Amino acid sequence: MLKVALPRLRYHPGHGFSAGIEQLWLEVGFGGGEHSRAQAAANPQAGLIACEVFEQGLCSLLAALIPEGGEATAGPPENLRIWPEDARILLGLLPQASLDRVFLMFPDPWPKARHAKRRFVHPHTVELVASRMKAGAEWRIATDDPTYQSWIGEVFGAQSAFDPGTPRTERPPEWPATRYEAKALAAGRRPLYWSLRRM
């Protein structure tokens, strides 16, 4: 699957999507891929680049998109492409002010203070993401980890590129549910949901 199907669905900077795509969206760390698939299916006008570095997640998404035996022939979705490397590398390749929406759904918590630099929400990364987003574009973030929740509040409270607003305690109805969110709720953890607007 990875050797045959992934190259066909891989995003290539500079080539973009087919005609009819009006917006460019990015999901960072798609996990099992259910959120990326739901967003792509519900928003055919948006070209979604789904980023994931772990093989298990890549295989899960590919298996859901490509029927068994169709690795070399099945037509991929017109508006969904995969980036199997660090999302920060891709961000460095994208044009400035090109993204209309970014998703970071339940990222790895990295709870220890010495791991802070590994978190995607980091002052340097926020600056990079901001440079690639259009004015008024939306960055959606969700996490159930209390350490990450506090960290997000700290990082976005110290910057001026995004209007941090107030996180919601309930998932907005237009946000697709994720498997990880369901596990968090079943375990009694309470997620927070941010909708951050690029100033």
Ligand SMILES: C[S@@+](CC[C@H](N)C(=O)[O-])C[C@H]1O[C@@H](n2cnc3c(N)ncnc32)[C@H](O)[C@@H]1O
The other form holds:
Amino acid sequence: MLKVALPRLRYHPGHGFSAGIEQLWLEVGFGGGEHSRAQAAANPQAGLIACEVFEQGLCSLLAALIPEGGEATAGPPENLRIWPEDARILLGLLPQASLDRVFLMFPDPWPKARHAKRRFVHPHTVELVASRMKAGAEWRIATDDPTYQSWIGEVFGAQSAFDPGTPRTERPPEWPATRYEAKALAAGRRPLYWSLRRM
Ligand SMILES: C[S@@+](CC[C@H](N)C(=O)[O-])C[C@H]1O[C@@H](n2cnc3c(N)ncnc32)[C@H](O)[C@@H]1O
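Please show me the structure of the same protein in the form predicted together with the named molecule, now that we have looked at it in the form predicted alone.
Zooming out: every chain and molecule, the one shown earlier first.
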């Protein structure tokens, strides 16, 4: 699946999406890919680049997109492409002010303070993401991890590129569910949902 199907679905920086796709969206760490698929299906006007480094996650998304036996032939959805590497590498390759929306759903929390640099929300990464987003663009973040929740408040409280707003305690209806969210809710944890606006 990875060898045969991934090359046809892989995002190539500089090639973009086909005509008629007006917006560029990015999902960081799509896990099983449910959220990416739901967003791409509901938003044909947006080209979504779905990033994931975990092989099993890549296989899940490919399997859901490509019917069995169609690995070499099935036409991929026009508006969904995969970046099978660290999203930060892709961000470095995208043009300035090119992204209309970014999703970071339930990022790996790295709860120990000495691992804080591995968190995706980090002053350096926030600066990188900000540089690639258009003015007015939205960055959605959700997490159930209390350390990460405070960390988001801390990091976004110390910058001026985004208006962090106030996180919601219920998932907004237009946000598709994710597998990690389901696990968190089943375990009695309380996610928070941010909609940050690029200034
Ligand atoms: C906790 S899981 C959440 C998955 C999914 N978003 C969900 O809510 O079900 C975080 C995922 O992010 C991926 N990931 C972490 N850092 C990443 C990065 N820098 N670039 C791309 N994927 C990343 C991990 O491999 C993992 O699958």
